[in-house]
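Given next, in structure tokens, is a single chain: the form predicted alone.
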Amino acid sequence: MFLEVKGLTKSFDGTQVLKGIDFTLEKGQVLSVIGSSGSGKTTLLRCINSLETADAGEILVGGNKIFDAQDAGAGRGIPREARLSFGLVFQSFHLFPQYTALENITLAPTLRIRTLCRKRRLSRAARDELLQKATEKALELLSKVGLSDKRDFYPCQLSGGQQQRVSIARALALNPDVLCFDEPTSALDPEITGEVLKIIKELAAEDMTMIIVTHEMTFARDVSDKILFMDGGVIAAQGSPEEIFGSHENTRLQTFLTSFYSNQAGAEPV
């Protein structure tokens, strides 16, 4: 298995939000995480991305243990490998407003390169070569998400869909082993949601390993190799899209899907 998550738990102020999460993912697979608000989906994603420190559990990527809650609890901190193995695309973009689209993408690689050059005492010429390569890659990523002509635009000059596509390019710039999305279309108008979903589908076709927290059930069914249904901080059901969206025996999952489809059918046109 490429990604292994074992026994993750997390509590806030005495309330247990994650209650022992276990799952695995093969390289190149897409995992969608579905469930009602408050079920622990985003907390799971934040723990995987080291934005929160799990109280217990382990995370392995490619057979290498990159997170162990016992080590983190002993004051050893979260290893650098854990932070670099995952990329996260937020639902609210989180672009830096003072930087252009290109600068948002190159910011983290540039900081990493400058730190590396100082530690290894590399020459200015070597540093400039690495910075140039980072810029070239950022331009390639802008092209990949269909925004080559927006390289010098600031976030306020971009639509929501364009900002989210810049966010995807920014996450890809650090070459993550696993790319994660936290409800990537929830802040978008329905008519531009398709822009972002198209990019994610293209990444899936390129065998990018991804974890997607989403309320887009049709999208989850179409793009995923595996689906987790979370309820009350546990994985209540998991399986292939056919298994999850078929006649699954889990009554809580059936209730969730029935409610979702009823809301979709009852939505009034704008």
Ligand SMILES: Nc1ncnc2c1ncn2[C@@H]1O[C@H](COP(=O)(O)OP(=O)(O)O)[C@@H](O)[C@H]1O
The other form holds:
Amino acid sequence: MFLEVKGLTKSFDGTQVLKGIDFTLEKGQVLSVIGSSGSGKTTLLRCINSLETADAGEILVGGNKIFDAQDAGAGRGIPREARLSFGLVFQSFHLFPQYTALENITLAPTLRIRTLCRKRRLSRAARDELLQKATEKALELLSKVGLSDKRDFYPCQLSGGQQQRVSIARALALNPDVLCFDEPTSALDPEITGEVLKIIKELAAEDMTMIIVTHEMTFARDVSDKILFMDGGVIAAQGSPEEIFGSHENTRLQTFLTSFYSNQAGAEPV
Ligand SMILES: Nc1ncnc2c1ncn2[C@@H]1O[C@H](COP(=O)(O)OP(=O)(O)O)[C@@H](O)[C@H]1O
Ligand SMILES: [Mg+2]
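Let me have the form predicted together with this ligand next, following on from the form predicted alone.
Every component of the complex follows; first up is the chain already shown.
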């Protein structure tokens, strides 16, 4: 197993919002996480991405333990490399408004290179070569998300769909082992969700390992190898898209899907 999440729990102010999450994912697989609002989906992604520290549990990538709540509890921090295993694309883009599209993508790699060069006392020429490579890679990524012509645009000059594509490129620039998305299209107008979903589909075809929290059920069904249904901080069902969207015994899942589809049929926002 490439990714193993074992027994993750997390409480806020005495309320447990993750109640023991266990799942695994093979390299190159796509996992979609569905479930109603408040079921703990974002908290799960934030714990996996080290933006929150889980109270209990472990995370392994490629057999290496990159998080152990016992170590974190004992004050032994999460190694920097662990955080770099994952990338996260946020619902509301979170681009830096004062930087251009290209600069948003090169910012983190540039900081990483500068730190590395200082630590290893590399020459200025070696550093400049690495920085040049980072810029070339960022330009490739901009082209991959179809935004080569927008490299010098600021986020406020880009549509929501374009901003989200820049943030996907930004996450990819750090070469994550697992790329996570938290409702990547829910802040977008329906007519432009497709341009973002298309990029995610292309990444899936390239065997990028991904965890996608989404309300796009048709998309989840198409793109996923595995689906988790979260309900009240637990994984209430997991399985293949056929198992989850086909006939099933789980009444909580049935209720969720039925109310989801009936909302969609009406003109109500979901
Ligand atoms: N930083 C926080 N402080 C306190 N409560 C939080 C925090 N983050 C999330 N919660 C609570 O945890 C529960 C799960 O939230 P969340 O993970 O955002 O769910 P989802 O993404 O499925 O909507 C909710 O009840 C939410 O209010
Ligand atoms: Mg959420």
